[in-house]
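Next up is one chain by itself, shown in structure tokens, the form predicted alone.
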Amino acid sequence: MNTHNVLDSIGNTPLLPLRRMIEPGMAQVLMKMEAWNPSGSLKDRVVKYIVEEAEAAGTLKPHHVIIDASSGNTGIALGMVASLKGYRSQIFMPVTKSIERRKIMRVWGTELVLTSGEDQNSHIWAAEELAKDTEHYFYLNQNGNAGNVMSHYWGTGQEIVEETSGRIDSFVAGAGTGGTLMGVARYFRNHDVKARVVGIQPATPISRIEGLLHFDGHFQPKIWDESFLDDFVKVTDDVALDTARRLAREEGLFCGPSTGGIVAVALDEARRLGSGKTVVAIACDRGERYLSTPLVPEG
């Protein structure tokens, strides 16, 4: 009898090669399909890791409401994990983020508090204010909790090395909290994997590449350490959206704009490296949560 539950299905996501988007003479590009986690994004790893670590330490109590700031994916993952474990959850999210993500969170019973769209960090300030009440709230704090990094160190990073036998020449991921980049880069460094680590960020502070942070100097996640990166590339909304559409039409992978931006840079890396090399890129989340955004053409 199979006794696994939903939480057991988090992680161990496959690597899928791009085929039609690869031109002759380019390196192969392998997509790490984090979009195929049960709630639809890489944030499942982060939330499960932090919650279970806090349960083991006794800092998360049964009466606590688990809170965090999120552009959507962490909120969705938290809604799923909290509901399965019997906690209430509350998420602060900018009003500019997609309506689909609000609805998914509410299906899982998450209380959603919308904050200003004028400041890309408004939801963080709101969550940090409420987090001062430690009697009633447990602050997941994806931007500052080292568990975010470790979930990708022992999860994403270890899996990629095992799946490729360590033969990786470049790794590309988006910079939101920085957890994926920091965790994978640290695993590479500690296991003598010599791959280039490339981060991407939106070209502007107010962007349609939801889930990623433009590093404009006003806020930097505490877990962020740019010394782990070999390159940090800015990607425009148009490039990210167009590449995400191509990914669906040419490769059959319907992912969000952040994945589009990552793939655009991964393809540049593949052209630069040439045949015989390997690029691994993160497929962050599913495209269905962006149906009301410019990702989906009108008409």
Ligand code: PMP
Given for the second form:
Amino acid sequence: MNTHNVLDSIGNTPLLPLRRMIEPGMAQVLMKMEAWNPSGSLKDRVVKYIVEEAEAAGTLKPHHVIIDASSGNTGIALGMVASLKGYRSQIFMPVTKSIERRKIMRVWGTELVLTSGEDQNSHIWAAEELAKDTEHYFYLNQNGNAGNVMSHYWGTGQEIVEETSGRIDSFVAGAGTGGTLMGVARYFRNHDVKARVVGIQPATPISRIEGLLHFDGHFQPKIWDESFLDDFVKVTDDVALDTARRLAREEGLFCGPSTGGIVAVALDEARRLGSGKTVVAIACDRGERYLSTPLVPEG
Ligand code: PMP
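Alternate state requested, the form predicted in complex with the ligand (shown: the form predicted alone):
Up next: the whole complex, starting with the chain shown before.
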């Protein structure tokens, strides 16, 4: 009997080189295609890792409702994992995030609670309040659970090092919870990979770059450790959206705004480092989840 299921197709994503966006004299830029995970984002690895770790430890019980705060991608990944495994799930998300996110979560059967758009962390405070009821709820806690970092350490980080034989000069990713950056940077550090680690964040607290946190001192994820970063670059909405559109038109890769911001910074890195060097950048999620937003031109 074939027992292969959707969870087995999480991870081992391809590493694709940019072609037309690279000019002579620039380093190569390799895109780690996390958008091609089955639910469409880098969060599939995180949810699978944390849920299965908790199942093995006995802290997640069959009657638990799995809850978390999410800007959308973790909620969508949780909907997929929970439906396959037979758990109920509930997600807190700010009202400002794209309508597609809400609809996809509804398809999975996830219960969605919308929180204020004025405070970029309103969904986190709401989830933490409910998480106190440990009898009925299992709190995934992507902002505080070390499993988030470890899923990228043993997944994204290890795969990138194996696929490039460790020959990486710069790594660029977005900072939401910091799971991707911390996990990959730790893997590099423990395996003697000397690449620069570059994080990106939105230039403003309220931003069109969904999924990333503007670090303004009000909230810092528990798993965050800035000492792993060599550079932390602020990106404007315009640059992120323009670059995401270019990525579709010039490279055939339709991804979301955070990927646009990451590629803009990865191209700067590639220009500075010059030919013969390698930059790895994360393609975080699929563009289709932003069809109703300014990413897609009207008309
Ligand atoms: N891009 C998008 C679209 C995201 O949803 C997230 C996660 N919120 C990130 C980037 C950043 O990932 P991480 O949480 O690992 O920092």
